[in-house]
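This document starts with one chain, in the form predicted on its own, laid out as structure tokens.
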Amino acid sequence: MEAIKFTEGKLILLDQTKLPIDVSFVECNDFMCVAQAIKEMKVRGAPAIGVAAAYGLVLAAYEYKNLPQKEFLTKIREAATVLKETRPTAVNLFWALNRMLKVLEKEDILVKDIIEKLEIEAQKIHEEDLAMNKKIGELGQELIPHDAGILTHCNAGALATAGFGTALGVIRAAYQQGKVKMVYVDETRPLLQGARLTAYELLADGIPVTLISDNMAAYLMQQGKINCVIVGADRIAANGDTANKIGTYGVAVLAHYHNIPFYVAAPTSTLDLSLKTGKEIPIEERNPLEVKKIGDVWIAPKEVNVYNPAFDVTPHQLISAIITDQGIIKPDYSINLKRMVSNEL
């Protein structure tokens, strides 16, 4: 399932706001189109946002290629700022753009060479994310018991990444090993990424899937149907506190109460060791209409007040392990995440 494709100087994005009813694509010829697609969640998921933004900077370079070098560099940095301002929580966005901007640090390099290097770097980010996802799946499936009932929240699959997925990457790898009995998918209000996207992906792969509403998770755990929970992440602080789609924290509390392992699957690009705890993670608040409406249909009084944070933070104490492309990290996260980054594990 390919949600992001860069070809012939254009970025083609699968419009995830229309799935699963309509499979259509957004064709971006300039960086503002990419910025709008990220903001409107036509492309979403922390790794996918980073990849799209990297290509967005390439499109900006194409757009400004005829400017004098000094002005060209200024415009590229301005475009990076616009892309960074689209969504505040997913750190992959900033990681990818900062990596792209390092290309500009070499002095006396011709504009045409900068453009070539930017495109090469964006392609590397894309390819590396796919490789990291596959490694996460390979490592993470070892944690999955045979005949497993797995609960996942939101969408951390091929649609949210360069391909294969983080949480769904683990599930896909475990399914290939014959370990998966059933995957239970929370619908994930208010934008229903679980219902619209995760269920769509798993069905396409022939993986056994059952959709549940968000308020059913506790009951399934009580019934013994869930053996483990696997979710993705948008940002992981130095102590292991993890920001993910709103509702994740509640699932983690339920899993803790029922003594069910709760796993976070994420590439190393999702780590933000500059933040000591999850309290420092910026949480995006989105349009109230996302809660008041489903599509074009009103489901709440038009005048009612709405609080609509897009993410919550799961404390590290509730996380059994963090599955990365560099290894499976267990507590003490403050120590072991730093060791992993330092290649000491």
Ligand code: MRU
The other form holds:
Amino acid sequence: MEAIKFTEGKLILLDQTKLPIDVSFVECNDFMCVAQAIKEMKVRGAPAIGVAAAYGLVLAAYEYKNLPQKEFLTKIREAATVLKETRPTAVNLFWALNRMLKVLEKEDILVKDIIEKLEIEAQKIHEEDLAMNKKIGELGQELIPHDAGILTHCNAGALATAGFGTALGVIRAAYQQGKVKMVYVDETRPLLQGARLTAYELLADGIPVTLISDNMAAYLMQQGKINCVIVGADRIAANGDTANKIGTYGVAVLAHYHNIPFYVAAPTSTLDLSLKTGKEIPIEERNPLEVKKIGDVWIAPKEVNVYNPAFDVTPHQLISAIITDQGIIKPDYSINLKRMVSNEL
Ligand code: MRU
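Next block: the form predicted in complex with the ligand, after the form predicted on its own:
The next block holds the full complex; its first chain is the one shown before.
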């Protein structure tokens, strides 16, 4: 399942707002189209929006290729700012674009050389993400017990990444080892990424999946059906506090109460060690209509007041381990994440 493809100078995005009913694609020829697709969540998931934005900057480079070098550079930097303003929480977006902008610092005189280097960098970001997910899967599956009932929230799968997935990468790898009895998927209101995307991905791979609505998780835990929880992440602060899809924090509290391990799976591009704690992570607030409507159908009074934060922050105390491509990180996160980044683990 491929959410992002760059081919013949165009970015092809699987339109995730239409899944699972329609499998259709958005074709972007310019960077504004990519910015719009990220904003509207046609492409979504922290690593995927980073990859898409990197290609968005390549498209901007094509658009401005006939300008003199200095003006070209100004336009590319402006395009990066537009892309950065699409969604605030997932740090992968900023990480990928800052990597792309670094290419501009390499004193190339010819615009065509800069464009070539931007293409190469975007492709590297894309390929590296897939490799990191495979590694996360390989390392993380060690934590999964035999005959496991696993709960996941939102979609941290192939659709949210360059492929394979983070949380679903661990589940895929554990399934290959014959360890997975059942994956329980929270539907994940308001945009239903669990119901629409995770259920779709797991079914396509033949992995046993049971969909539940968000308010059922506690009951399943009480019944002993859940052996561990695995979720993805949008940004991880230096102390291990983790922003992920709204509702993740509640699931972590439930897991803690029931003594069930709660794992976060994320590539190192999701770490933001410049932030001491999760309190500093910007939380996106989205359109109230996402809560009041499902598709075109109103499910609440049109005039009712709505609060629609798209993410919450799970305090590090509730996280049993963070599974990264560089290793499984256990508490004390403030010490161990820093050590991992400086390659001391
Ligand atoms: O609003 P979304 O759908 O972009 O949110 C996605 C999530 O919260 C994912 O769990 C997270 O980005 C990790 S994806 C590997």
